[in-house]
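Only one chain comes next, encoded as structure tokens, the form predicted on its own.
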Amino acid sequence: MVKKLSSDRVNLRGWAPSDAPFVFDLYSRWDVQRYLGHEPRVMENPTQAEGLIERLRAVDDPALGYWAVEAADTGTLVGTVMLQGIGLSGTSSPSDQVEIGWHFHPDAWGRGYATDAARVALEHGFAAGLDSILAVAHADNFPSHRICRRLGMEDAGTTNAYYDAEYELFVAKKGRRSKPTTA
């Protein structure tokens, strides 16, 4: 089980059987799917979502974790933000390196909690032994490069060496992370 997270804006949980439609409803978005993956599409039934909630609370480690982010001021489930292996090119299986991500939902977006529980999630992985973490983002999704520069994650350029596609790449070190920006 995930350890849970929190800011004055965004709380991170576990993630439970009962957020199944707002899983589904976040992943059934073509909005929320284009840049995500290989070969992105949308979840087409409620049961997808069930059996990603299961695999996502089987993960037990104590830096990685898939959390579920809440607006702290309502409750309201946004969106998800992880810490996991990242998958390198040519292979099927995650390396020893690790990758931060986030997905939220459209009527979230605009509103800085993709930021705030990205850097929650970053100084929880820093804070559990991490000394550095990636990101990687399609070149065509420029609100995920803001909120890597806003985390002030250092911008390492384009590179094809995970998940068989050409992201750009951007680097958080423990202790060494750069100035955060407000663009």
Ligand SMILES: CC(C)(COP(=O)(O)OP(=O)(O)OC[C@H]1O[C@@H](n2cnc3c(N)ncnc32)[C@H](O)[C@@H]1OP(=O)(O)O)[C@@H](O)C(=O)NCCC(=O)NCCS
Second form
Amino acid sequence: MVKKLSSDRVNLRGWAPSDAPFVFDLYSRWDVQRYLGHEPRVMENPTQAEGLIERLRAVDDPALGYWAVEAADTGTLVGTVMLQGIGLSGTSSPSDQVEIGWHFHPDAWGRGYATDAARVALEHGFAAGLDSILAVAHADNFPSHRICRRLGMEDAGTTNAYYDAEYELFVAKKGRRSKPTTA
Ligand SMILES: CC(C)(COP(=O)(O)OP(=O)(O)OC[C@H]1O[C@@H](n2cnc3c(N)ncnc32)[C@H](O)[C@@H]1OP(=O)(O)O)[C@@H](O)C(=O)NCCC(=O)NCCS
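Mind sharing the form predicted together with the named molecule? What's above is the form predicted on its own.
First the chain shown before, then all remaining chains and molecules of the complex.
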């Protein structure tokens, strides 16, 4: 189970089986899936959400994990943030380089929750001993690029090194300050 984390605006906690309806609602949307993975596809049935939650709950690592993100004021689930081994092109297993990712429900977009949750997860990753954390985003995924920049991540340009696809690469280094959420 991942460590509980928080900021003034978001709470990060482990996934629970009862979160399956939210997970299905999130990943069955093309707006959410369109930039995810090599061949994006929407989730088609709630059983897939239950299976996914089971797999995410099984990850037990001091630094890495998959967090459910709630708005702190209402307790409503708004999305997820994750730290995981990034997949190197040409291999099927994750590398020991770590990436951060974020998937939020469209109802919660435009409020800064993703940036806030990502900042909390980055701080956790660095406190747990990571020295650098990567993010890769589709060239057209401008909302994600903006999050990376707000977090103070360095834009390292276009790369084919991950997931057998072309992505924009961003790098966060331990000790580098991020900009305030409202910037
Ligand atoms: C990527 C994604 C998380 C971005 O969501 P988002 O809501 O734009 O990001 P944030 O939560 O950080 O919100 C930032 C926006 O909220 C606005 N905002 C409003 N109130 C705010 C507040 N109190 N604090 C901070 N920002 C606030 C900001 O101005 C900013 O808008 P801008 O980007 O148009 O300038 C979302 O589009 C998503 O989940 N997409 C699908 C999954 C995906 O593609 N993931 C990334 C794969 S690489």
